[in-house]
Each structure stands twice: as C-alpha cells, then as structure tokens.
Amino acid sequence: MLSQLQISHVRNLQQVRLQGLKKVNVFFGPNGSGKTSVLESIHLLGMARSFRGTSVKSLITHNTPSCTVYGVTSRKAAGEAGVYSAAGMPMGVQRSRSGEAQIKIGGKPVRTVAELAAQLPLQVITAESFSLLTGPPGGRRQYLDWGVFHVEQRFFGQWQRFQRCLKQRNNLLRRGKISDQELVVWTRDLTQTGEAINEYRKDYFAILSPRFKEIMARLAPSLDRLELRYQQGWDRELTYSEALQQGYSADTEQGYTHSGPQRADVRVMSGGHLAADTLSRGQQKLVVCGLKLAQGQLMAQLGNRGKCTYLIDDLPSELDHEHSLLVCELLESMDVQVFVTCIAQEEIRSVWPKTSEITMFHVEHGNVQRHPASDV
C-alpha cells in the first residue's frame, strides 16, 4: 500500500508531499480545490494517465513541461494492525506534453504499463464509472480484462498477442487483394489466442458473478433480480474457428474481422432488462460500486500482484447515508488501501465504521494539508 506520496505540477497541484498514509485517506474541500486531481496523480502512478481520459497536456499544470508523481509503497509490518513498514518500494511516473513518459520502479525504468499496473493495482468509481452500465462494450470489456489480467497472469501475453494478430488480418482484409497463405496464418493465429482469452475469461467471469451477487445482497437487498451475462463476441454454439469461417464472407466484403473476444461484451440485467434502463441513478451507483468491490475482493484473494488501492471521488454523491454506510463497511471489511474525496470531512466520518483510522487532508486551491485532528 502507497506510505507515501509526491506530486509535481498535476493541473493545479503544484508540490505536493503526503507522508504516513493510512488505510483509509479522505480529502475534503471544495470543488475546484484539486481533491480529483490528487486521486489523478495516484491514478498517473500506477497506470501512467488519468482516469478521467483526457490528453496528458491537460493534466500538466500550464507553462511546466511535465508532471511527475513519486511514491512508496510498503507492506504491514507484523503483527501491527495498521502499520506499514518505512521501507518499501518506490516508483515514479514522469509525463511530459510531448506524451513521452519515463516510469521507475526499484529505482530502475521499466518499459511497458503492464510492470506499473502490477506493482499498484487499482479500482476506481467517479462519475465516469457509470459507464460501465450506460456506455459501449468496450468499457465492459476493459472492466472484465482488467480483473483477469489480476489473477490469470497468462492473459496479459495472450492478449497481446490476439491484438497483433487481429491488427494484421483487419489489414489484410483491407487491402482487397488478400494472399490466401498469409490470411489463413494471421487467422490460425488469431484463433488460438482468440479461444485462449475467452477461456481465461470464461473462468474468471465464473467466480465474479456470484461474487456480485453476495455483495449486493448486502448492499441492496431489494434488487434481488440483477445478474450479469457474459457474451463472448461470437455464437456460443461454434467454436472460435468455425465463427471466423462463417464470417469470411462479411470480413472480406467489409475489410474487419467482425468475431472474436474484441466483441465480447458484460451485461448486467435486472429482470431480465438491462439494469441502466430500469434502474434510478442511485441504484446504478450501487451496481457499480458492487462491481468494483467484487472485482477487488477477487483481486485480494486471488491475484499475486497484492491488494487493491481504492480510488473513490466523491462517494456521497448519489448515494443516502443508509446505502454510503453499507459500501464504508464492505471496505473496510477488505484490505484495501482507500483514497477517497468529499466536500466536508463530516461526510465520510459520518459512515466510516468507528473502529477504522481515518486521515483527514483538507485541499485548498491545490494545497493539501493533513488535517489537525486527523486520526480517529
């Protein structure tokens, strides 16, 4: 878990330095003061860009050439509930307009995202996570890899793999005039890796699902007909290959591979409707935020690249104190590590279970300061 943090020139976040990070870090202030901007900075560390999808120039604060976020993260000291260790691991993400990016970690640069999201696994609900009921698959799909990629530590290669192979056949496809001898080995290729996704995939969607459902039982008990319904971007009844030869045909006419796991898709039904047609804005918060805490807990007990890092803007928003409690004390059921942000400290000290330490920080016009009476 992050034991400590610094932040350079993130929008309006100019230095900042937090240190004796706890379980539980909440930021209050009020809007426009940077308290996003801090869950974007641990965000850039452990993925290299922002939750909210913008381009990188506008993360960096205006006239500074780049932004850069450090950390350490440390593991608990034993037999001390609570504390974190002084020594741990740093790792560090510089952002410059030009888009490059430089990544540490050990001290050592690495290369690829995948060696970042590893080393600070995270779970992140804003207001953007609606989308993962109202928007398109792919959001879905990105949802569903991000927690196979955790405990199947084969699929990351795989799909790597698949994309490179599906990039070289939608080209092919493209050109008009299609070598029949190369097709068919981008084909045979995309197959394999194609299948083997979709059995990792398959697997883990077995465990999440009634993860799900246990926790929103708990969370909300009166919707009790959700279900989520895996689709694998092809007909469940041929096997990958067969679906590729059916579609041969469309494939070369439109110049896409139009089967496969790049059409897989996660629905979440209520009733046997889709659940962001039926449900209220406060129901589809609690679906999400059920999602999200599945995929962590899955995370926590079955990966290998240690416990989650919760990132959570604005959790009363949306949510009455009834509903706010209940996700406070799932949270702190599990052992994660949870950054979260609200406009009045009262708001989240008032549904965090009693027994928890929480620090306080108040933001203001990019200051962060550790509140006086922090820990309680």
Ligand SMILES: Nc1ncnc2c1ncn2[C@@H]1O[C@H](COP(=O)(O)OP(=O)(O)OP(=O)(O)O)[C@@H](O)[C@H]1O
Second form
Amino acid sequence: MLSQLQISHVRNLQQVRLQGLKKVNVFFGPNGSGKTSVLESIHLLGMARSFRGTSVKSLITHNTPSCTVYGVTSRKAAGEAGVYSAAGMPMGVQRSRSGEAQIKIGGKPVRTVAELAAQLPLQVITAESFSLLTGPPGGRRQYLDWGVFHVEQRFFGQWQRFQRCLKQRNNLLRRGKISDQELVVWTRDLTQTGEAINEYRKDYFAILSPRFKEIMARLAPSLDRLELRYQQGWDRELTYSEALQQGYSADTEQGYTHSGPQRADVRVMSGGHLAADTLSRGQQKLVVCGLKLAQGQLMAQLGNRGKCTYLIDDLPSELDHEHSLLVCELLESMDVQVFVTCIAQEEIRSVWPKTSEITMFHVEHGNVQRHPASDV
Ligand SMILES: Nc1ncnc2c1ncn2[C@@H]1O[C@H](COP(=O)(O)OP(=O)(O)OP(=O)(O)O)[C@@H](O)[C@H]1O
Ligand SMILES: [Mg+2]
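Switching forms now, from the form predicted alone to the form predicted in complex with this ligand, please provide the structure.
After this comes the whole thing, all chains and molecules, with the earlier chain placed first.
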C-alpha cells in the first residue's frame, strides 16, 4: 500500500505532497485541474511512464527539465514469532526531457522497470480502457503477461531471453544473411524460451478464465456466454519447433518470424462473437473491469507480492449507477488500495459501500488538498 506520495513537475502538478494515504483515495475537481495527472504520477512511480501513451516529455511540466515522483509503500512483513509489522519502502522515479530515467528503491538505484513493477503492482482502468478489447492484440498480451509476471517468478527471465532471440533472428532474416548453422542456434533458443512462455501463459490462463467468468456473473449476469479464448501464436496442433520449421520459407522470404508467443492473443467472446464487435461501450467497460478485477484477485491469492493498487480514472464514465455500485463493491471486497478520480465527490460517495472509509482530495489548478469532510 502506498502511504506517502510526493509529486514534482508532472503536468500542472508543480509540488504535491500527500501523506497518510488510505485504502480508498478519491480525487475530485473540475476539468483540467490535475486529477488524471495524480494517477499518472502514481503510474510513473510504478512503471516509469504514463498510462496515456504520450511521450515522457509531455508529462513534464512545461519549461522544467524533469519530473519526479517519490513514494513510500508499506507492506505487511512477517516479523518475529509470526507477528506482522508494516515495513515502509521508499521508492522514486525521475524522468528528464532527454528520456533518461533514474529509478531508486530503498535508496539504491535499480536498472529495470520490472523491479519497480514488482514493488508497486498497478492496474489501471480509464475511459479509454475499452481499447483492451477493441485495440490490437499487443495490449491483450501485455494484460496477460502482467498476470503471469506477478504470479510466476520465472516468467520474466524467459520473456527477456525470448525477446533477445526474436530480435536477433529477425535481424538476420531481414538482412537475408541467415546461414543454416546460425538459424539452428537461434531457432533452438527461440523454441525453448517460446515454449516456456507459452506454458506459463497457458497455466495462468487456466485460472484466469474461470475467475473472469465468476466476476462477470456478478457484474453483468445478463451478458450472454462471456468467455476468454487463448491463442498461443501458432497452430495448436504443432509444437513451436514444428511451427517454426513449417514457417521457414515464409520467414526467410518476408524477413521476420511469423509465429510464436509474440503473436499470441486473448480473445474476449460474448455469445460466440467478439466482444469488441457486439458489446455496447458500457458493457465493454464492464468486461474490462472484470478482466482487471480477476487479475487483482488472482494476484492477491497466488502471488507473493501482496496486492495490486488500482488507478481508476473517471470511474463513473460509461457505467450506470447499478453497475458502478457493483464494481465498487467488488473492489471493496478485495481489500485493495484504490486511487480514483471523479468531477464531483458525490459521484463516488453514492456508489462506494457506506461502510468503508474514503479519503477525499480536492484538486484545483494543480493543488491537491485533503477535503475536510473526507474522514466523516
Ligand atoms: N506538460 C505540461 N505542463 C503543464 N501543464 C500541463 C502539461 N500537460 C498538461 N498540462 C495541463 O495540466 C492540467 C491537468 O490535466 P489533467 O488531465 O490531469 O486534468 P483532469 O483534472 O484529469 O481533467 P479532466 O476532468 O478533464 O479529465 C490540464 O489543465 C493540462 O492543460
Ligand atoms: Mg482527467
């Protein structure tokens, strides 16, 4: 759980300091006040980049050289005789206009974003999240791999090796200089790592898919036969090695590797049709919420990294009152930390379960103030 946050020069947030963050943190205020920028800042802390798909430069306040986000995460750690104590871990990310990133965890520099992501696992839901369904497969692979990464420690190493092999093999194929001997070496490594990635993904998918169905049965019971289908990126009747052999001439002719985990997809189906083609915008948002809640539940249950934090931009958009209530109830039952934005505070107060404590922050012209009535 993120207990403290300090933001410097992220968009219109010049200096923002938030302490004593709670489980449910709501940021409300008018358009352009800086609400989404607060969520972007937390994303910067966990992923070293924005979730808006914009360049790092656009994130840095105009006419300043860099932006910085510093935070403290506390996680319940097992102490002596099984007593649990909250240990605080400081972490910080600085990005400069030149693209340089400086990342520190516990005061020590770290080199990979994976270490940040392990320290502060994030799930993001925004008004654009429907693109997980309607957009290209890359987004759905990332979605799937987020889950595998957080529950299977060995996945990331294999994934890195696979990416290296694929790059090398494609470089050679593109230059048309591939010798049989080189091809054998790269194909062997690609096969091994590709098969391993596929196995991890399949194992994770086998638990994700029923969890997603359970959640959707609560969120949208009327939606017709919702299901997920995993496509591994090559003919499922073949081993990866066989698929690479079969694709050899196409690969050499066109200069890239046609099959493999880099072509995998998770298809979301409703009543036998692609959800992206048939569901309404609100239904799509619900499905995306279901996908992301399912991952959060699995991580809490199976991962050894605790729970993930949800960043939800404009929660009420596209969702009616009934469905907003259901999403909030599920989040509340998961006992996860949530950062959520809305225009007027009533929008969240009216849908969040009354029993829980909500901390409200009013955002205006880049200033973030704890709202006096927030702890009522
Ligand atoms: N690089 C930048 N430097 C300074 N200000 C910026 C920069 N990028 C964006 N802004 C401004 O920061 C403000 C905050 O934007 P943000 O998207 O966080 O607002 P918001 O509160 O989420 O608004 P909405 O309700 O419309 O979603 C906007 O007024 C925007 O014009
Ligand atoms: Mg916004």
